[in-house]
Structures are given as C-alpha cells and as structure tokens.
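Only one chain is given next, in structure tokens, and it is the form predicted on its own.
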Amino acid sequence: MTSTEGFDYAPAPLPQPVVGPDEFRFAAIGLDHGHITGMSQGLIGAGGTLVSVYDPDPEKVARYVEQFPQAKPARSEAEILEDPSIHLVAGATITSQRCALGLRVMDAGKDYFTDKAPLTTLEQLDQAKAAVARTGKKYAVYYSERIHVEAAVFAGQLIEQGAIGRVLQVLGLGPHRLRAGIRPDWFFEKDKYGGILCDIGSHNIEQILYYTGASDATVTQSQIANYNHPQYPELDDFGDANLVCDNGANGYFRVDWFTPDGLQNWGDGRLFILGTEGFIELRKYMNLATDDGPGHVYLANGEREEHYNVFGKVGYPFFGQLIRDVLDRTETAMTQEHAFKAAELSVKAQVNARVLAP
C-alpha cells in the first residue's frame, strides 16, 4: 500500500496467525495517533482477537469501530482494565500520557503495547521500569519503522545470516510530511509530543541499537531546529544525532518535517548499514521517481550485489512473537531492556540537543 501521511501508514498484514480464535484477546485505549491502526492490524493479522476500544472522544471511537467493527465501544477505561479476559492493551494516546496509561494497564494485570515514543521524560522511564519490575508485565513499543516495514525486517535477516559481516555503522534518514493543518494541537506542544528526537527520532535510535547488536550507546552530539515554521514556535522541524555504541559501532540519523508535497509518499525513509564485509541500503517506502512501490533492499558484499523487492513477501514476525511472549511469558519479539534503552537515548538526545535555530 502507499500512504501520503506517516501517521496513517498501516501496512496490511500477511496472514500468519500464531493463535486460534479468541486465544489472545486485546483492546485499544487512546486513539490520538493513527498508528493505533497499524498496531491493531498487526495483532489481528497474527491471530489476535480485538475485543473492545475506549477513548474519551466518541468521534475517534466511531472512526476506529468503522475500521474494526469487531471492537465493542467501552463505557470507560476501567471497563477494559477490569475485564479479566483481556491479555493486552494497545494504546496511542498523546505521547506525554503514554507512560501513565501504561502504569494503569500494568497495575491492572495486563501487558501494554504503546506507540512510539513510549514516554517523554527520564522520570517517566523510571516509573515504567519500576512498574515492570513490580507487576511482571510487559511495556512493549511499536517502533514501526523497523518492526512494521518488510525491508527493515529483511535487512535484519540478512545481517543475522552474516551477509555483511560485523555491522560498523547505521545511517538513517527519516523525513516526514508535516501537513500541519490536519495535525492536532498537542502535536505542536513540546511537553506533549516530546520533541523531534524523542518522537520520530526514537525509530532511528532503536534501529541503530538493533542492527549493530548494541545493548547501550552514548549520544555524542544532537541538534534540533525550527528552520521554517515560526508560527509553531515549539515545533522542531529538524533534528539529527550521532551515537557511539558500547560495542564500538556508531550511528547517525537525521529526521525532519520537510517532505515536499510533490513526493508520492509521506517520506523517503532510507537506511544505510555498513559492515566489515559489505553494505545494505533500504529504500523503505518508495523508489524515487518510479512506481516501484515500497520494500527495496540493496546488498553488496564480497560475492554479489543484489536488489531485493520484498514487499508482500516477508511479513511482520514481531506481532506473532509479541502474542506468544504475552501468552508464554517469554521475550522474543523485543527485550524490555532494548525497548527502554531506545526510549532513554531518545529522551537524552532531545534534552541535550544544541538548538540550531529557534
């Protein structure tokens, strides 16, 4: 599929159910970001049963139920949290409120699956870690630009197979289309959305950790700017950062809100992965000035150079793994440590960023 806006990018799942009907039941709470659609579709595609939905805004609920008629509108958040048959709650509320929702979900005895960024402050991170330790529940994160992109999934498989040797550097480009007129007010309030490096930058930091195999990293430099949107003084329309990983690898990423209207997609997201034995380039969502569609992976190593078009061929194993992790109490989709480390570094990159332009 194609999408002109990043917030409504929700690829159709390849049918790979890992459970039978009604074996894994989940609900949605908090519909402020369109990523809730992709999160829900991913779980349903892996066999999950969507039970109910709640948001204080009935219009948001009505739109969600139009997409997912199997979801019963709940009268309150408590109605979902008190339902013992629900295993997991998926939420895409306002970014600064995601941690508080997660605490309530976990204290109610359920696992939590939140949109990125999963939190906006280090204080919230401490609270989330304490709740995970206290309850034994999961605080899973929808880092969609890796887990819900077939090119990114396939790149991980190539690296695991040793196709480019040891990864030395990950370079990510994450442009997005702003379309300010259709964004909610909170999107432009920094204490609510967290800043560009905390928000969409979290995708790239997660990918740097994942592809390098690092468990930690140091943000050596980060920068933010509002170059061209003075009418939104709290918006960062540009950001970048350098990271040095604990295994010696390094990463750089740039994120921005400057996708031009003439581009066929919401952003020409690309990733370049350098290894000791070769390199990989991802053209995730499009191939510029063509109608080739998404899912392009380019590989060059000591034996060959290849162009793979993986759209519709790889699928999204994260969702099935998450469902099994919830039911089996395992940790295969993404470790809790990894999810939290990406969030921590995103917040630190934002908080310590040099301001290039007000």
Second form
Protein chains: 2
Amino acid sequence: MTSTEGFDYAPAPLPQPVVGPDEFRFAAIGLDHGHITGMSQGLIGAGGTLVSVYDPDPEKVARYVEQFPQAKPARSEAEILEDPSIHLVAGATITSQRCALGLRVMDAGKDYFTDKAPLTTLEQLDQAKAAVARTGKKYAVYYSERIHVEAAVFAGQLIEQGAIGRVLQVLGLGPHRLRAGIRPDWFFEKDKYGGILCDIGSHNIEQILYYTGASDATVTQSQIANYNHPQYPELDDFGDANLVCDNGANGYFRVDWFTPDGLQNWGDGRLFILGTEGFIELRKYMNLATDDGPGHVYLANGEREEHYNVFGKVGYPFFGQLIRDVLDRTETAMTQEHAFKAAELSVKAQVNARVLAP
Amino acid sequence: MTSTEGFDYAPAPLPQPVVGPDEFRFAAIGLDHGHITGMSQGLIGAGGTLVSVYDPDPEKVARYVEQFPQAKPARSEAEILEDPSIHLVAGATITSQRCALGLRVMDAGKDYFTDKAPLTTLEQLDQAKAAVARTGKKYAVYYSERIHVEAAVFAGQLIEQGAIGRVLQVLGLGPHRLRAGIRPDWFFEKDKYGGILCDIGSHNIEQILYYTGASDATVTQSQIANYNHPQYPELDDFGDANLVCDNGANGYFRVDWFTPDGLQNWGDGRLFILGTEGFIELRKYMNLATDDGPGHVYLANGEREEHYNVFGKVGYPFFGQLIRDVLDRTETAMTQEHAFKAAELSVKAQVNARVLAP
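Next up, the form predicted together with another copy of the chain. The previous block was the form predicted on its own.
Next comes the full complex, and the chain you just saw is listed first.
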C-alpha cells in the first residue's frame, strides 16, 4: 500500500520549457505580496524571459533584483507598459489595486498575470471583464494552491484518468500562519486585502470549480470570524463556505490564520476529493508529524489504497501553457471565464458572509 | 516528531471495571443494528452483567447468544421489562422504533441505552423528554464514533488539558461503506432509518457539541443527495451540515456511503479540531495507505507536531461512567440534555436539508 508497490497512475511527463530566450518576455509590476517570486519563477521555468521590474518602493525592487538579477529596474510603470517587447506583466500589488493595475496593463496592449485574489469587488470584476472584451487581452490569475502545487496538479491528472469516477465533493482546508509582525499594514485593512474568503478563499473556490469540472456555482453558506485577534479588528482569522455547483457536485472549504508555531510549515493544506468510485486526499505542503516533505497524494478506490509522493515528479504545466496561450491566443492554462468565476464567487462568499461572534 | 519522541499529554489511566458481578444487570432488546454488539461489549467490559436478550427474530437472538452465551433468550419483551433485577435495557432496534422501545423501557422503571440515532422525529423527541421527566429514568445514547473510539476519547482529554487552547471549529468526515447486499430493507426506507444526517450525522453533531463544549447550536446549512444509487430512491448517499454553536464556535461535517471497496476499513473517519493554540487531527479507524491500524491522534500546537498511536492505551470510560450514573443517579458519562440536543439538531438538519440534484 505504499508508493513503491504500484504506480498505475503515473504523473504526466514533467513539463519542459515551451519557448527559447526572448520568445516570451515579461516584466513584474507591484511587489506587495511575496507571491511575485513564485509567479516569476514559474514563468522563467517555462522558458519565459524576465525583462524588467517596477514598484514605487525601491527596497522591494532591490529585494526582487537580488533574486532575479536579470530584471532591470524600470524608472516608472509607464516605462514597462510602453516597452513593445514585453508580452505580459506579472503583478502582486495590494489586492484591492490588482484590478486597476490590470486595466492599465491590458489597455497598454499586454496580457496580465496577477496574484490571487485577482480583485476585491464585483465592480472591479465588471471593469476587468469589460477590459478583456475591449482589449482582447488576458487577465490571468495565480491560484497558486492548485497550479503551483505538484500534488494538486497530479490530483487533476488522476481525476482526468477516471481514478475516482465522477467527482461529488471537494473539501479543502487552507490554514495559514499569520506572522503578524512581518505583515504590512494593508494586510489588516479589509478594503485592501478583501477579507479572508476573497483572499485565501479564492484558492479553494478555484479548486472546487476545477476538480468538480463545474462552470458555475452558488455559495449556499459562508461565514467569517475574528475569533482571537482583537488587536486587528479588520482581520478575518477564520472563514468557511459551501458551494453547490451547476453540475450537482458540491464544495466546502475552511480557511484560517491559526497555524501554530510548532508546525513545520506555514500551513497543513489539505484537500479531500470524493468521487463515486473512490477518493483522493492531498497533503500538499507536509505530511503531519513526519519529515517526508511536501507532495503527498493519497488515492483510495475500488482496487487499492495508494500513497504517491510526487515531489519533483509532476512540475507545473500551468506556466508553459500560459506562455503558449499568450503567444498563440489560446486558453489552455485556464479559461478567462473560470478565473473570473472563481473571483466572483470569492467576492460573493465574502460579501454575504455571516459574521460569527468572537 | 513521532510518538516515541515525547508524550507530554499521556492518556488518562485505562478505565477499570466499576462494579462486581450482578451489581449492574442489563439486557438487550432489539438487535436490528450490529451496534448492539459494541454496546454490550462496552457495558460488559466495565463490569456489567448481561442477563437476557429479546428480539422478535429468533435468528438474530441466536447470533447474539453465540457472541454472548451468558445472555438468556427471553420469550418476550415483557419478560425482560418485568424482571426487577435488570437496571438497564440496551437496544438497537430499527431507528424509527428506538423511541417507542425507550418509552416502554423507562415506563417499566429501567434506564434505556439506545444505539444512535436515538430517534427520528421531533415528536419522538418530545415523547422521550416527557418520559424522562415522568419516570426519572435515563435515555442514554451510544454515539459510538466518539465514546467507543480511543482516538476520540483521547482528543477530549487533550482539549481538557488545554493542548490546543479554545476550540474554534470541529470538522468531521464520516464516510461509510454501503455493503448494500447485506443491509436489511429498513436501511433504505427513510421513515425508518431517518435520513443520513439523522442517522450517521448524529455522531458528528454530538462530536461538534462535545469538543466545542457547546450546549446548543443552530444548523445554518444542511444538504443531502442521492448521487449514485437510483436503485435505492430513499437512500441519502451524501449529506453535510454546518452548525454555529451557542459559544461562538462552529462545526461542519460530511457523511457519505462512498467508501470504496479498496479501502482496508469501512471508512476513513477523520476529525479536525481547530483551536486558538493548535489543532488536532484524528484518523480514527486507519491511517490511509499504511498498515498501522486504528487510533491515530495528531496534535500540532505552539511547541510541536506529535503523532500519538493510542490503540489499547485509552479505553472507553463512557461505559463505566454510565453504569455508575445508573446506580448513583448521576450524569457523568453524558448529560441527558446533551444526548437529546445532538438528536434534536440531527433531526433538524435532516428535515431542513436542501436536496441536491443527483
């Protein structure tokens, strides 16, 4: 019953770079969230050429250039937007400003790749949709807890191969470590970070839509709380929501900022996917109380229980697909509709959430 | 980080028998659910003396007597109810008939110990409450997935010792294997089994109330489905519900009949208890894709991650407490109010459930 006894469902071949140098050129604007590192690494790993970087804060730029010396600091955002050689701008600005940045990027004739949550209000969603229609450009989203997690990618491959039959429910646990001392002020201002269901909830809603194969869903219950952080009155330290999908499947997720200091990692992210013929459990970032690292996929179906450790075996096909999508004007990595639908439901879950007593 | 490296939180001493032979005498009436075996074993293990058994079906009686030769088959239910030496009647009749049996038992001057769910309608609940008030007798419930599971008992001890601070959320997964071929007809008739949220959901609602320490809760969302068993139109093969407790904590659980045949056990029952200072995960009956047996408790808090294998180390204090409660007229094992509240919320979750499209 261990990973050595059988591997009926092998991961798809590791993705390879999809372009040569300078075929796909991108820049980074907005370094407020550390996710910009993963976004940049992902594109570079798929063959992308990082050209330049801009943030109003020179310290953030300096730290970025330390990691990515190939990025030339630009004197202004305009310098990047006016560079005709750049195909795409990756951004991880403050959540509530991500849409405005995207509008500027798309209006400059470039595709946009933003950290999640991609926006914080339904008005921004309307603006983003209108800009996509007007410019023909992409507003792609870094839903990292699926696209940049090998266990999560492999789960999609398992489902596609029919390993658990039809997906009935997706249940996600998204705990995070607060590390309040190193967070910027905007992290605790709700109109800026968008609330917990919009922010880290968007990861889970995207996964519910993705693994169930749904194109739409209804949020049937959502709630938030500030259970234990009165010093940050606008922080939601807990949230959860239930979704009913348009294909009958359903989803539930919980997100929170209660990862304790004794945990080896920032959060014991889990996903349980229930199917008619079996189930999958992901232990994405760690296997609790072991030193086994990340990348644990558990499968149980009519034949067996199986533990796949997929660390280093799956890779992240999203990034190469996105690059090809940009160059070929296709929608392989993720459809625009899907990216926006996850955002829409995240905002709705947040806006309509019951507020629990602390 | 394994169970051998530290055991700051040791289980309480194993419970010992609380009475000598014939100090606590009980009988079994109603053998429709196999739980009667566990109920009987639990009481016997705590020192109880099994006296007699009755079921209208002689085959069920014969199978019971094979396991428990000390049980004398009675010619009628009345023979047991009229035996003044018997303190308590344990019963696992058809779910919808459990209340009626309890009324007869209590009116005969004996305490009652029923399999869960203890009842299937709010009318029955009113009758049961009235009978308790009228007779002064107990209507105790075998919520086995907590009281007869060592991992679940130990989790209670951990919480009591402050291992995770204040409990904020209890999240339970209660998958079960259907084994439709060996189930009796009543198992598929909703007015008899009560629906999935009433039936196996009652385990989870009891656990939510217990671990959060709540005395009441509101069911804020519940849903059921028959996703994949059209041949059993009254079967709910899926259900879930959210509860908000009177102390601010909350709970979510999912129950289903989709345990696949390749699983080593009838269900990979899990419980996640989120606290302000850490969390607990229970892998009650198995540790997926291992041969490590049951009884896994994982704790993470400010100090460490810890894996406790508590198989054989905790025991089941409920049964001895129940016996003492019967003899001493105390409420140590479980309050009547708690047992009824879990039943009430289970019925409400079921009755008000959204029905998902298959």
